[in-house]
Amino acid sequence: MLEASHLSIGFGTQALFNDFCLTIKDGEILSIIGPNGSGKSTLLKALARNIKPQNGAILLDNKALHSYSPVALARLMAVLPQSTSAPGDITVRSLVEYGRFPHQHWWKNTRKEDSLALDWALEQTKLMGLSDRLVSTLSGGERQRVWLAMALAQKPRILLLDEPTTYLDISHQLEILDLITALNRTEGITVVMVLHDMNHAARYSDRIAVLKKGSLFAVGTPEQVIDVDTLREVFHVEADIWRDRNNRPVCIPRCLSAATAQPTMATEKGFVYDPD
C-alpha cells in the first residue's frame, strides 16, 4: 500500500498540498486527472520521493518512503517522467538494461537473473525484434515502449507514470495503455499514471483521483467521480456523459460553464445516454 499521509508541499511561500491524504491500494490502477497547475505531477513526484514534502508523510507499506535507502526503493518503484531523452547511440537493450541496476551487487554474480529480466521486459513490450536498433531511430511510440520496458526490468510492485501518452497518436496511446493494463492484470503491478484525458482514464482505471488546487475533489470509481459536476465544478465544462458498453462514462464536452462563460438553458445539465 502506498500512501498519502497528510501531506503539505509548497514551493517558497506558495502551498500547493495541505493536509493532502490519498491512499494506493495494491494491485490497482490509479489515475490522477485535474486542471493544468492542479498539482497532478507535483503529486506524482512527491509519490516517487522526488520532492520532499514540508509536513506528512508518503508510506511505502506503512513504512515513511524515506526511510527507505535508494537502491531498496528502486527495488520496489519504478517511474516513468514525462520527459525522457537518451544518448544518440544507445541501443534499447542497452537502455532497458540500465533498469536491472538496483538488482546489481558487486559480490554476486547476477547475469543470469539480469538476463532473464531483460529478456522479460523486452517481450513484454514486444521490443524483442528492435533490442539492437539505436533508440533515436526508433519512433515515438516504440520510444515510449523502450523507457516502460527499462521500468519493467526493474521488476517493482509500483508503476509511478507521468502523461504515458504524450506526444502519441490515439492507436499509440491505446497501445500504451492496454501494455499497462495487461502488466498490471497479469503482474499484479500496482499503478499510478497522470492522465490528461479523463475518457482514458474512465477506461483504464480502477479508480481516479481528482485534483482541484492542490485538493482532492474526488475520489472513487469511473463512474462514481465522471460525472457532469465534476467537469463543471473543476474543469469549468458543460458537458454529455455518455455510457460506454462496459458501463465506463464517456466525456463530451459541450461549451465552457457558466464559471467562464454565460450559461444558457441548454447548459443547466448533462445529457446522460446508455446504450442497450
Given for the second form:
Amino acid sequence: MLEASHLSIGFGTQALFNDFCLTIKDGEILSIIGPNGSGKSTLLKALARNIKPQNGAILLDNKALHSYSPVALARLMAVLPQSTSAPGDITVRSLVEYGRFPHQHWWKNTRKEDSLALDWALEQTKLMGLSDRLVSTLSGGERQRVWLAMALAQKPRILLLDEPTTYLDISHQLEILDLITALNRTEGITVVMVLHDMNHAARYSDRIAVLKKGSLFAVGTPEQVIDVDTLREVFHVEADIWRDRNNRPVCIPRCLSAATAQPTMATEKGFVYDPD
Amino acid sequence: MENKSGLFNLSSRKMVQRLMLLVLLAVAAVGGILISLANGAASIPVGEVIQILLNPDSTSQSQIIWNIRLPRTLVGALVGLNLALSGALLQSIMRSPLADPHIIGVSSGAGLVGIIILILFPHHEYLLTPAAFLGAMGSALAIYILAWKGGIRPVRIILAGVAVSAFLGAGIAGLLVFYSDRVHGALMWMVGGLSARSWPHLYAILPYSLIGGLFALFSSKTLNILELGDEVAAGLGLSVERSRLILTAVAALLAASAVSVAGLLGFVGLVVPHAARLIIGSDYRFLIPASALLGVAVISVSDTLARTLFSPVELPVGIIMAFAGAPFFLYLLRKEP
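Let's see the other form, the form predicted in complex with the partner chain, since the form predicted alone is already up.
Let's see the whole complex now, leading with the same chain.
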C-alpha cells in the first residue's frame, strides 16, 4: 500500500501541496488527472521519492519512503519518467538489462535471475523480436515499450508512469495502456499513472484522483469522478458525458465554461447519454 | 537471431569484437611507449630498447633510457591516462559531450597557481607540482560549492565552471601582462609539456593513476546508469547525488595530478574519450579501458613527435596533440554513421 500522508510540497516560498492525503491500494490502477500546473507530475515525483516533501511523508507498507535504501526501493517500485533518453548505440536488450541494476551485487552471481527477468520483461512487452535492434532505430511506440520493459525487469510491485502515452499516436497509446492493464491484471502490479486524456483515464483506471491546484478535488471510480461538475470546476470546460459499451464515462468537451468567477450563474446541465 | 546464451546483453560476436578492439588499443599504447623510448636526440633500435629495459647496464644508451626517456615517457603515459579517464568520467557525470577537466576548474586553478609560482616565485619552482595540484583541487571544490543549490545540476556546474575559469583566467592574463618579460617560462606551462619530467614526477602522479583508474573501472556500471538521466538512474536505485559527488572528486584528482606535472594540456581530456567512444561505443565497461589506453597511445606518440620533429628545438606536446589529433578526431566524427 502506497500512501501520501499529510504531504506538503512547495517550491521556494510557494506551497503547491498542503496537507495532502491519498491512499493507493495494492493491485489497483490509479490515474492522476488534472489541468496543467495542478501538481500531477510533482505528486508522482514525490511518490517516486524524487522530490522530498517539506512536511508529511509517503508511506510504503506503512514505512516512510525515505527509510528504504534506494536499491531496496527500486526492487519494489519502478518509475517511467515523461521524457527519457538513451545512448545512440545501445541495443534493446542492453537497455532493458539496466532494469536489473537494483538486483545485482558485485559479490553475488545473479545471472540466472537476471536472464529470466530479462526474457520475461521482453516477452511481456512483445520485444523479443527486436531485442538486438538499436533503441535509436525504433519507432516512438516501440521505444516506449523498451522503457516499460526496463521498468518491468526491475520486477516491481508498483509501477509509476508519468504520461506514458505522450508523443504516441492513438494506436500506440492504446497499445501501451492495454499492456499496462494486462500487467496489472495478470501480474498484480499496482499502477499509478499521470494521464492527460480523461477518456483514457476513465477507461483504464480502477480509480481516478482529480487534482486541482495541489489539492485532491475528488478520488473514486471513473463513474463517481468524471462528471459535468468535475469538468467545469477543475478543467473549466462544459462537456457532455456519455457512457461507453462498458458503462465507463466518456466526455466530450463542448466549450469553455463561462467566467468561473461567477459560480452562481445558472449554466446548462450536461447532456447524459445512455446506450441502453 | 536470438542469442539466449549471451546473458550479458551483448551478442557474443559484439563482445568479442570489442575485446579485440581493446587488445588493439593496448598494442597501440605499448607501441607508443616503445616508440617514445626509441626516439630522441639519439635513436636506439626498439629491439635494443627492450634489451636495455630487461637488463640495465652501464652503457650510455642504458643511461639515456633509464634516466631520461623512461621516466619522461611513463609520466607522459600516466598524464594521458589520467586526463582521458577524467574526461570520460565527466562526460557521463555531466551528461554533456563538451565536459572535460576544464569545466570543473582543474585547468584554471592549476594554471593560475602555476603561473604565480613560475612568475612571482621562480626560485621556488620545486613547489610547482604540489601547488598546482592544490590550485586545481581548490578551484574544482569552489565550483562544486558554487553550483550547489539543494543538489547539483550538471548545467549549473558547467556554467559555474565557465564563470570561475574566466575569473581565474583574468588573473593569469593580468600576471602575464604585468610580467611580460618572464612570460617564456610560463608559456610552456600554459600549453602543457613533458620536458625534463623525471622519476619524482612519476611518483607524484602514479598513486592517483592507480587509485583513480581502478575506481573508474569499477564505476563503469554506475556511469552507464548515469547516462540514462537522473530520474531513470534514481528509479533504478542509484544514489545520483552521491555518485556524482564521488565521481567528480575522482575526476578532479585524476586531472589535477596530471595537470600538476605536465601543465595545462587541453586536448586529451576532451577529445580522447570521444575518439574512444567512436571506436568502441558508449558502454562504459569498454569505454573506460579504451579511453585510458588511447590516452597513453596518443600522448606517447605526440611527445615523440614533439621531441624529434624540430630537434634540437623541442615543442610542447600540447601543440603536437592539438595539431595532429584534431584532424584525426574530425575524421572519426565524419566517418560516424
